[in-house]
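Okay, so here's just one chain, in structure tokens, the form predicted alone.
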Amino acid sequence: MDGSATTTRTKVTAIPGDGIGPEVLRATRQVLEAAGARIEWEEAMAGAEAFRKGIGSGAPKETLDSIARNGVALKGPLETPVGHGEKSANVTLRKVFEMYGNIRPVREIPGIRTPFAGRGIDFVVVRENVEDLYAGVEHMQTPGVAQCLKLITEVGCERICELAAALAESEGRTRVTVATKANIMKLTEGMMKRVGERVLKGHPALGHEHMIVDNCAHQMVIRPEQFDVVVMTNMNGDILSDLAAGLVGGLGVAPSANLGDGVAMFEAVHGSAPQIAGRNLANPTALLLSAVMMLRHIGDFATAAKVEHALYITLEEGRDLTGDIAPEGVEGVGTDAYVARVIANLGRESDKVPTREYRPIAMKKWPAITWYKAASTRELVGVDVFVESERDPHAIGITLQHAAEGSAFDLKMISSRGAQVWPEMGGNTFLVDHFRARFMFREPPKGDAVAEITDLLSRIGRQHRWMHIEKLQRFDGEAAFTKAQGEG
């Protein structure tokens, strides 16, 4: 075991959460106390209770203040409204403190039955945690068409790829896989690919590769042993980290960390399981393993190893396990009995705990500035105007051509859900009342062309509802927009 226990107490914000959250947090605290972890807990509230009190973010100011003071939090699962209602309190906490990196270890656990047992799976999913579709910028474009903006930033990609490299180096790993959907989303997911490759060239001791994310999902099931560290954008990482957890036993045994500049939150990623709350049936393994990650984060490597070994010994021996992980034919026990067994095994060492010399993650420090990237040249070449119409594309094309007469623009094409429908290309595009009309300047405009664009919108608005526009630009001579399917 490496490292030595800390001699001072570390203040940690404890968020019990919802459903079984208070039970698994209490169980985790009991094990850490028995192991000698020098932690001073500061309990705080988030989730369903906050929503019931009318706090729309799910996280009261007192909780945010506690996390800001302490810089470290351990959190049980929180309820999140699905498809309606308030924002996710989990997302709120990550975004308020810019915890941009989500770390999900995927390691075979002795005694946990899975179809992949014995394969030696041991990799880490690193997920960008605050942008992409999870920026939560959504609008109803028409009564029947919704839009969610996929916001990917170059610095966001750089931060998460640097974190993936730093994590690999801290754990003695040798390869990082950047998984994206860059073959389809060439500007957003393509940015992750390009930046990832650039960042990892700056870490020559690490091998690196790019993999299309759907192939990555396939490869995780076919040959998961090939992976070491996998880094992804937010939604891809969210989905594939859950898939990866299924390889080693599911979310009930899956730990996670959320890391940012100066703040870290460790949590179980499983649900709140309200159907078993308060019945002494909850399995605290995921939160216990998250607490092990927390101990390493605060530099208490010895206690982290002590708890991890005790937990693995307990699972290996298969005695006094909760019902969801008990061996076949063996009756499960309650949370309290499971915790007692783990505590009884403190001080024993398992020969199945992966021999890995953990070191602190050398996270790059990012300046607290408004990040700005300048272009050497910038050209405005046109605008996309999104309109609502129940007419057919031919009729829309006629009206928009008439609207453009006498303006600074020519109508180039109209698309529906990304496919060109005017001029007609053939085929059979299913039409809805949401169209993108692409107008190109006849002559390069002077300045920002606000007057010309305003004039065009006024002309269009006489016959169509329009909901938003996008400027079509070239940065450093490269088109900063994509073409519709079928557009010449």
Ligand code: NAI
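Rigid core here is just the name for the largest C-alpha set that superposes within 1.5 Å across the two forms. Numbering follows the first chain given and starts at 1. Note that the structure is predicted; figures quoted are calculated from it, not measured. What changes on going to the form predicted together with the named molecule:
- Relative to the superposed rigid core, residue 424 undergoes a CA displacement smaller than 2 Å between these two forms.
- Residue 51 is among the residues whose C-alpha shifts by 2 Å or more between these two forms once the rigid core is aligned.
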Given for the second form:
Amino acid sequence: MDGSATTTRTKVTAIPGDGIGPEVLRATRQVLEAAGARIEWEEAMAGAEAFRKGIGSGAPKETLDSIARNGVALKGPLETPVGHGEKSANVTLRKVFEMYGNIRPVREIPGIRTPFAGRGIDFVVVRENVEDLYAGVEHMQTPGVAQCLKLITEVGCERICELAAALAESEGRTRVTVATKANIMKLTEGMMKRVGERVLKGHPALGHEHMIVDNCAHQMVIRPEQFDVVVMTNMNGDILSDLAAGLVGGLGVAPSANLGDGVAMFEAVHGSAPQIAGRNLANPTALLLSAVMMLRHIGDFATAAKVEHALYITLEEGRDLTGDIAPEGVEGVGTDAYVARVIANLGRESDKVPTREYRPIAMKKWPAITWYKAASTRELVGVDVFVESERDPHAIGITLQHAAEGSAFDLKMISSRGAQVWPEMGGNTFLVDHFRARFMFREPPKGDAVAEITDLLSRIGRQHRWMHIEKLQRFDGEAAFTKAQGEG
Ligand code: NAI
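Having seen the form predicted alone, please provide the structure of the form predicted together with the named molecule.
Below is the whole assembly, all chains and molecules, this chain first.
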């Protein structure tokens, strides 16, 4: 679709949001309208105003309905009230629409001073957006020990890696880096590594590599120009995408997209900047760049290029920029003067805009079913029982061995925060009142294995407080659990 030639308008939900949100959204709409984008805006409310009206999710039903109807949203920042128990409205929107892919382009922008200027940084971070530690499944295990479940699913890894590949292909990029902590978290981060490698083999035109995520952080700083597309699980992606934004000028100029099946929401990376709200000081560049991504998403490549060129020319020439990005010694102007300058530059071409053949991202469809993966064999081989105790490991070992007498299990080891402390290994592991006791079936259970576990738990419960258990299983002959540090 060519923006100048189309007659129909695409409906887009516009969420002004909080703080500087309304100003940067207004600015962005002005530029898009001046550029001839054929968009029909549908304004919707979310964030602080919703919380004030007692809508605990931060997003009223009308807003959710509007996004569902239109499938595309451009959003200003939403305040997350701290300490009021409300959930983040941003997270609500991402989760309600299962926007599993967070896309953050990281590209050097002319006129933006950074220590990395001139290096030709131009890559995209693809972050899984709904799983991992951000599933938010947390429990206090003891009064002094907290736990957060890191949930990683095979289909979730597959989705995000397929999206990374599709994005690379849509922008004519050639290489995908899967960055994980698989060396330490062999089942969770390891799943991302294994699935990533498998998915990317299905895209033979793309090169791919695996990189340990801490080295990836290091490489992003020492040689950022080596990256093309980097895909990560949620928390790693959260942290490294902010690091990456810092390389090219920081939050004020960093755009993003949240993509799901049939829904896409575009927003600046920055927050609501309450200190400068309502003062005509906000820089709308990040939201404008997000709107450029949105225009490409709706297939209006011509208007996207027109806005991008005008923006680049404006930044390159350094006239009429907002205070946060104005060249040294030059006074910044207001949001409205900056917008007027960008609008005046529409139609001019910058040679700094990288030439890319953008195509629509061919996103794979993931049917809304309950994803189920069967195993041809399953064996229950033991159980980890987590107990709270103020005693030392030797004493706990004796009591738990005693508890297991007459049950179907042998106590194999006890660990504290992942390191084996019984049988004793030497060293001086710091101890807290949270122990994992690993019991293995003495021989493969013939009868009701779960009843054997219940029996063991009631024996343990006579002497110890236990807070949760994990079955130790083998799927298709492979151990579905990892060993403790030091476990033989
Ligand atoms: P922030 O991004 O609002 O501000 C950080 C610093 O950058 C401040 O000095 C601010 O003035 C400046 N800044 C940010 N955007 C700017 C712009 N466009 N032009 C000029 N200067 C700009 O981050 P902060 O202070 O941590 O968060 C404020 C609120 O925003 C919080 O309630 C937070 O929860 C929310 N937030 C919302 C996000 C979203 O809706 N996606 C993302 C991040 C934060």
